[in-house]
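Quick heads-up: it's one chain on its own, the form predicted on its own, in structure tokens.
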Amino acid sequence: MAFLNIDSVKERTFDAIVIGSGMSGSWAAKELGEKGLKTLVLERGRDVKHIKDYPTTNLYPWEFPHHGVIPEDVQKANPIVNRCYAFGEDAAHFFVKDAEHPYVQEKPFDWIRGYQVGGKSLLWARQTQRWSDFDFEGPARDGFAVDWPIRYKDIAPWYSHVEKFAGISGNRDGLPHLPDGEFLPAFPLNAVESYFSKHVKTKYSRDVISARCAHLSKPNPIHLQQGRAQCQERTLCQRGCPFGGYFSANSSTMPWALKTGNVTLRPFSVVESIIYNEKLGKATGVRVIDTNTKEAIDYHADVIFLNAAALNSNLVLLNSTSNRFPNGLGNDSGTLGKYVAFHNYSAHISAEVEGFEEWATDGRNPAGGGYIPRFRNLHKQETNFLRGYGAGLSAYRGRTSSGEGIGDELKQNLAKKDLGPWRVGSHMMGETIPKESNYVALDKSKKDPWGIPQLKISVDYDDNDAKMKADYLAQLTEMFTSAGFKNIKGESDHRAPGLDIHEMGGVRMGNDPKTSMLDKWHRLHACQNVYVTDGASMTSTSYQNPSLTYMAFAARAVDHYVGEKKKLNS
């Protein structure tokens, strides 16, 4: 669209534009703002202010109209998001509803999204593990996907950088495949979890550690400067934490970015495309659709950081076409939208534990309990599947109270103090292999409410996933049995991909522009003033939670851009 008002164009011109305000976008905004760049942050959803916009955070169970349960008509109207474990009456306002943002499922895919300032950082499970060279060297070692253009030494300083600011709790466990970080004190394992940890270490030489998580177990001055306080262990995190006890973009990076005075936040702005100037041979801006007015508006900048979350970053690039890039911005390799992968959470196991009656579950553990790092195919190929899996582990002794009844009856049930037997559970966290056949593309006929082509998703499990799942169930069953647990039940829930909320890839990194989209600094090979540092950039998925890695990637990429900019100006 033509804009003839020169002052208007000037008002819409910035040093940098960040697309997305979530886990990685907020980090890009913070780093750019701190380094003095006038930065525009575009967010497609509404603004969510820390504390002010957490409407359920202090409600008691009996204050919810439906006791925390989503009404049946709402569940039926939202079959996809309703499958998410955190979609309850207390947090439903942070989730995208199915009909509001349609997409095409060429194969079943549960796309769970949070469109608001802060994105899914208001919804995540806060698990934070560093990746190691066992992960970054995996594709080269096993021969699937392409080699990562970086190694652990390249990202390690940036892990430290973001850990110190975000606040990560954990123990220094000394595991080469799970590097230690800049930790605050860990949340300890309870009696049964500790027993199981000692048992598998002794019998199997395997590890069960305290889960590492983005909670302030003991705030440092930098956290207090952010206005955050120690985690209160309420375990109501999905409602938004008024204490800032866990890391979210809303409580930490976005307020910090805005405080620099260099960052402008524009919510209600769906990015339609990145503008490419063929004469200049670079991107010059971003076209957005205002979700309230449906007006198309162009914004301009020297550099674009694309952090719209993995699949939406794919969509933006696919929809950014020109004579130079008819198949999507930077897509000389033809790999854009391909090699999408995810995590396999489709198996879990439970059991009962006798004894330990002298112990109660001591308070609430916001880290969720224990974590079993990968123990398969680490130093050699020992199974009939590639790569490996980790697992969550938690033991608990529930109270006999219930949420039945209304009014005084409900209050009395909730107030009961009797303890039931110990139970233990685990869920699988498996790595899936990026394949060309797992892809996303633009649908040729269907458009969303803003006139943008809908994303078509074609992603599925494969035989490697099935073999890995069978091994997880067999190994955990054996470990539970040898530990003396009873009534062991291993189950597969046959969920569709996507429900893990760890979709990755499509804009992968690599050394060779013929087989990848991004270089080692997260720049598009073919359009080097566009950086992608969210899940779209992942070459492989590892088995570990990826959010901490996205944060480190974003901070490292901004540092690289600013360094290159200074060189040109010197």
Given for the second form:
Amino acid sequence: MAFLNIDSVKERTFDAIVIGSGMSGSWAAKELGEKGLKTLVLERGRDVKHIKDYPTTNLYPWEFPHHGVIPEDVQKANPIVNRCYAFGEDAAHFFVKDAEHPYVQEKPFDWIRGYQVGGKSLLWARQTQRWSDFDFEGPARDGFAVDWPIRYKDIAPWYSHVEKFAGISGNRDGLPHLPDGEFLPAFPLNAVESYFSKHVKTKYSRDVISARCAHLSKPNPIHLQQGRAQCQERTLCQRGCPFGGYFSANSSTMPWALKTGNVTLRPFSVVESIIYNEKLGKATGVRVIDTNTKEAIDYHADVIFLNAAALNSNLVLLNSTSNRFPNGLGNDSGTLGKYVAFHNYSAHISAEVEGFEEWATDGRNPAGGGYIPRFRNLHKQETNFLRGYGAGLSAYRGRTSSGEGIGDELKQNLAKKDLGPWRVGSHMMGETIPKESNYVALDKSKKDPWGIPQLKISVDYDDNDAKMKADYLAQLTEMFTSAGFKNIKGESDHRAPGLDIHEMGGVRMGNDPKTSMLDKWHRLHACQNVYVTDGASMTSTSYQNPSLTYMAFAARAVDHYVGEKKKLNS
Amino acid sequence: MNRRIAIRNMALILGSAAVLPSCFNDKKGKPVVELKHLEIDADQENLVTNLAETILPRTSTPGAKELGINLFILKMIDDCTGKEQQDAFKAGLKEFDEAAEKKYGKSFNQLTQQERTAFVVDLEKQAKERGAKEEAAVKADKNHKPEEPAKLDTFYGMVKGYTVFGYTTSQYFMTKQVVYELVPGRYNAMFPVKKKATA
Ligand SMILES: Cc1cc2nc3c(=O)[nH]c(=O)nc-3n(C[C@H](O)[C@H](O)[C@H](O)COP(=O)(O)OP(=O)(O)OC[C@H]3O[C@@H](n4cnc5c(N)ncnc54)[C@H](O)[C@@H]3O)c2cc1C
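I would like to compare: after the form predicted on its own, may I see the structure of the form predicted in complex with the partner chain?
Full assembly next; the chain just shown is listed first.
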């Protein structure tokens, strides 16, 4: 490294450093900034400013060169990201292109990423559920993975804290396994969805509720203060929302953090490693590669929050080696990079619905429809697989238009406005079991364009996943049949793990430093001024969407750190 | 390639529903639309234009040509399909013209509008019959291997598919026929509609 004069070291010294500006990092930044800590946020991608940097947000379908379709050469050049349903002509610019950020697939794994300020919070489907003790107690119950060091009561107040600021819509459904939150009004179920909900409640004592989602159905003053407005039901969210109608780091937490005056954002800064000082026995900063100049620069701080998204946080720790930690920072247990798990979304079902012709929907539902909370193995183990699954459910009705005929007949067929029959569909959201054999590691021979070792991913499905999938298809087929739906088609696709975009683990929490990386406050057991509060920290995956939990973790961890600091100073 | 660059931005054409000036028709046998992969000459481009206009003619409302859909079709095939499909398209285009020649003794481009319509109606009818036959064969024998679709059908299917796609996503259609709302500002989950009277 070049000689550094004292002044510039001072300029590069902060109270706190946050690595990553996405869903979880932006929360850490907001909380740190609000508590008065001079904070540096390092982001490997470019800056994306709310509204200004949403180039497609107000385009009509005909204003796209291919009316929304991704050209063949782009598809061919991006076989991985092209599999993601949200990778369209309108949002492609928010996804990582395959060739630009290589990784090694020891087994097929579709790693879907968004490298920019805001991370994947610009792209997500905004489904948000609290986890419950049924989720936090899963490993303790069946012995797979280690026990979570926390329970629902530890995180519940932080869910509230996050929900109030982000804005979550939902009904108070009173389910023990899906705790209620601080909700804005829910987006209601339509005629067929609510019929199905009533039917399965009566017949099976199972629930179908309004999907809970991060949309401002009815903003509170705190949301207006953020400069956000009511959701306008455009359902074009993946382009970035000019109304700030849904939660993203870009519309909410990042600008709020910057407004405190305590937060500095540095884009184009890929963190290569965290610097560990053996004499002091703690981390003292991070090394960054400027992605434009390729220059290495060190930044210093008392505390580091690692929020680079699950697998990238693994990469950063694995690449942070020292005499004390030859196998990655904090890795005394040898578990770093292991027990990676994900969600299994590879089965879906669809059917036709007779009746309900007196009802349609008007406008669009940003929540997407209904949600079926877990109903398997909940109170006791009752199947031949562990844990459980939830499911999405949505019913819809389209125009009777058709492409039949030519000439005037065709024009009339296409313009038909009469409504056709209802259809209904569901997709599975399954929990996978964290196992040591599902791991990520550094590939020693391959480097990325910044000279950082590439991540090698070795993650696969197992027998439990196959059994769970079969059960989802059987149960949903039975429920659809009993509800009177017709022409039911259950299907399993052969997607690789990862495409659900809920990869988790590798830096798991646990009570025992011998078998886990993080303590109950998300600190590395062996290096207590480094906190990891994204998906890497997850001990098990539950079946529920994870991002709300990452946000709550980030806020709770910052509060803990600042509390400890105060204790020391007083 | 020294092809004439006539259309830089298809969106502009579709967006403004512009009428293409007739001088765009290059007499030297080069197509007017700039293509990267698909090599076709002016005659073939005209055939696609005439076919699109036959499928979606100007009536009391705009047709394919007026909405620029003829060029949109070629752009989509050029940009959004692979080489295999492009080859099938070209081979099918040839077969299509040969079939017209066989039936009328002249190329599709030389047919009157009535002849073109009759030809396409007949083509759709035959394709439908073949489809029904295949379906019956599959019903009778699960192991029945469906016949490769004729190149001509593949070509026609692509032109019709992109005509319909281009039309239903055109500014004209989305503002005048079925109104697309960029900002609905509402979600009514229980919207009452009149039950269709059943005779
Ligand atoms: C299409 C889609 C749909 C989804 N739907 C849902 C859903 O409905 N519900 C849900 O809960 N979740 C959903 N998700 C997942 C959700 O987006 C992620 O769980 C969430 O964004 C993770 O937050 P994060 O902060 O860990 O990572 P991110 O939001 O990805 O942010 C990480 C940031 O760190 C940066 N970074 C990475 N490495 C480095 C480095 N070395 N140095 C500096 N910066 C770095 C990245 O560029 C990025 O900006 C969806 C995701 C996608 C793509």
